[in-house]
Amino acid sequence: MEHLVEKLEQALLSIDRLSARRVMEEAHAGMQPMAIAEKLLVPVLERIGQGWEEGRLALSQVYMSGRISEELVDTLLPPGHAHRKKQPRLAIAVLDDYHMLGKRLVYSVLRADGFDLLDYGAVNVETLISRTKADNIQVLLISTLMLPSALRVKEVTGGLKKKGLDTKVVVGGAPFRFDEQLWQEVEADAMGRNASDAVAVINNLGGGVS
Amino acid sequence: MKGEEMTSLERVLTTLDHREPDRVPLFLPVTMHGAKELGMSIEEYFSKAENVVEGQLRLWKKYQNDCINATFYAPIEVEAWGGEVIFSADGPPNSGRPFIRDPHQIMDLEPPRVKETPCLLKVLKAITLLKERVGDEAPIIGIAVSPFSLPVMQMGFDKYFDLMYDQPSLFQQLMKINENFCVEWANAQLEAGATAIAYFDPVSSSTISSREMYLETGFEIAKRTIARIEGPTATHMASGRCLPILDDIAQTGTAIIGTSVLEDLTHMKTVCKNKLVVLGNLNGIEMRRWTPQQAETKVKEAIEKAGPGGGFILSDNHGEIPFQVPDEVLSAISTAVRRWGRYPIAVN
C-alpha cells in the first residue's frame, strides 16, 4: 500500500490526472471502493495537508489534490451510492462571507473519504441555525476567513444550544489558525488546522455524536 | 543622526538604506480605528475622504505611528470594477459575490479608468489632503492589490485556481488587464502624494503558491508591474509565508517584504540582509486579547530578533489591525517600540 500512497501523492502534487487514475485502477484490482478512499486517498490527502501545515506545500497543491481525489472517488462511488457514508449527518458552510476556498477544500477531502454531506454555501447566523435544525445535522463544519465571522460562530453555537440541539460544531480557517484559543472562545467542539484534519476530527467526534 | 530624534520619514528612509536610524520605525496599519476616533460607523467613515484624513491624522498622533495609511479597504478595488462591497459594524468591508461568474467574461472585461471612478477618486482626494497636512514628516502609504491576487475578489479563490490550471489563456488575458489597472491605480496614488505603494500579493506567498508556480506566474507579473510603478513599493503577503521565495522577491524590484508570524524573524532578517527591509510580524488576530504587558513582551522579542543593524520596520503580520484590537494594546505597542527600539538595540 505504501508504494501506492507515494505514487498517488506524486501524481496529485504534479496535477497529473492520468497517473492518479492509473494508481486508483491498480488499487481497485484488489480493494473495495470504500477501502480505497479510506486507505489510499485519505492518507495521501493527510500527508499533503501536513505538508502545507509545515510550509512545504502550497494551498494550490492542496486544492488541486482535493479536487482530483474527489473526481476519482465520484467514479468509484457516485453521489448517493449505497456505500457512501451517511453518518454522522454532516453539513458545511461559510459564515457571513463569500470566501469559499476553505469550505471547498474540506468538502473535497470529505467527499474523497466517501462522505455525503450537505453544502449550505455562504449563509448568515440565522439561516445556518435553522437549516441545521431542519436537516437534523449532527456535525456542522463552519469555515471562516475574516475575524468578525469567526467571532460570530459563538452566536451559532449559542443559538443551536438554545434550540436544544446537540450538534457538534467544527471550525476552521485563518482566524483559528492564528489564534489557537479562538475555537474554544466561540464554544466550538473542535477545530481543524487544515482541510485533511476534517476526517480525523469527525471520527474523533463520532463517539460523542448521538 | 544616531541618538537624535528623526522625523518618521527620515527614520524610514534610513531603514530602507539598511542602516540604523534613531529607533526602529513603527508601521501600525490602523484603518477602521479611525471610525472609532470619529465616533461613526465604519461605513460612514469610509464614505468621505475628509473622514479618513481626520481619522488617520488622529491615529498618527495618538500612536506616534511612523506612517500614514491612505488605505480605505481592500475591496475598494473590486468596487471600482462594479463589484459588491459588504460593510459590517465590526470588521473590514468585505468583497461580496464575485463579479466574474463565468471565465469567458474575461474576454470582454474592461478595467475601470482610475480618474473616472468615484470610489478611487475618493482615495486620491484623501491622499492629496493628507499630503497637504503631513508634508514630508511621515511617509504616506498607498495600496494596490497585485494583478495576480486581485482575481480572488474578482472571481473567488476556487474559481481562480480552476482558471489558472484549466484555462491558461484566459488567465493570461486577465493578468494583462489587471496589470494595466494596477499600474494606473498605483501611479495615480503616487501622483496624488503617496510616498510608496504597498503591493499586496498574498497569492504569491508560499502559503498559496509553490515556488515553481510563483516563478511562472506571480514573480513575472510582479517584475513587470513593479517596473512600471513610478515609486517605491513594499510587497506584502498578508499573513502568508515567503521565506522560500525571498531571493526571488528581491529581484522583483520591491524594497520591503511584509512577513508572516508563521516565520521566524531572525531567519527572515538573515536572509533579507541588505536585500529587503523586513516588515512585521506581530500577530494581529491574537493581539485582540493581549494585555499591555504581553504587547510589550511581543514588541521586545521582535526588536531583539530583527532590530539590530537596521532594515527592520515593526508592524503586524497581516497589513491591517483588526477593529477588535483595543486602544490600550496599540498604545502599549507604541510605547514599547519607543522604550526598546532605540538604537543601538539593548532590549535586555
Contents of the next structure:
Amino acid sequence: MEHLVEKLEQALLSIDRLSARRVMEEAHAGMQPMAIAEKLLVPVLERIGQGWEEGRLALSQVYMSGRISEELVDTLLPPGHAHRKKQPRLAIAVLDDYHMLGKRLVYSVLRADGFDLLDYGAVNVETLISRTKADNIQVLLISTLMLPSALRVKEVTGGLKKKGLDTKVVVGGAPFRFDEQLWQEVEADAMGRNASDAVAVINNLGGGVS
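Pass me the form predicted on its own as well; I've looked at the form predicted together with the partner chain already.
Partners and other molecules have been left off, which leaves just the chain.
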C-alpha cells in the first residue's frame, strides 16, 4: 500500500490527473472502494496537508490536490453509493475570511472517507446561521485563519441557540491551534488541529447527534 500512497501523492502534487486515476485503478484491482478511500486517499491528503503546514508545498499544489481528490472520490463513491457513510447532516464554512485552503483540505479528507457534506464557502455570521437552520445541519464545521474571525464563532454558537437549534459546532484553524482553550471560549463543541482530525471528531460527535 505504501508504494501506492507515494505514487498517488506524486501524481497529485504534479497535478497529473491521468496518473492519479491509474493509481486508483491499480488499487481498485484488489480493494473495495471504501478501503481505497480510507487507506489510500485519506493518508495521501493528510501527508499533503502536513507538507503545506511545514512549508514544503505550495498553496497551488495543495489546492489542486484537493480538487483532483474530490473528482476521484466522486468516481469511486458517487453520492448515492452504498458505501457512503450514515451520518448526521454536515456542512463546512469559512467564517468572515477568504483563506479557503484549510476548509478545502478538511472537505477533501471527509469526502475521501465517505462523508457527504455541504460546502457553504466564505460566509458571515448571519448567513451561516440562516443556512444552517434552513438545511437542518446537525454538525457544522467552521474554519478561520485570523483571530477576529475565530472570536466571531461565539456569535454563531449563540445565534444557533437563540434559534432553538442543537447544531454541534466544530472549529479549526490557526487561532485555535495557538490557543487551545479558545474553542471552549467561543462555545464550540469540539476542535480539530488539522484536516485528519475531522473524521475522528465527527465520529465522536455522532453519538451525541439526534
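Residue numbers count along the first chain shown, from 1. We call the rigid core the largest set of C-alpha positions that still match within 1.5 Å between the two forms. Predicted model only: the values in this text are computed from it and were never measured.
Superposition on the rigid core between these two forms places the CA atom of M24 2 Å or more away from its counterpart. Once the cores line up, the CA of T157 ends up less than 2 angstroms apart between these two forms. Comparing the forms between these two forms on their rigid core, the Cα displacement of A35 reaches 2 Å or more.
On a core-based overlay, L59 has a Cα shift of 8.3 Å between these two forms.
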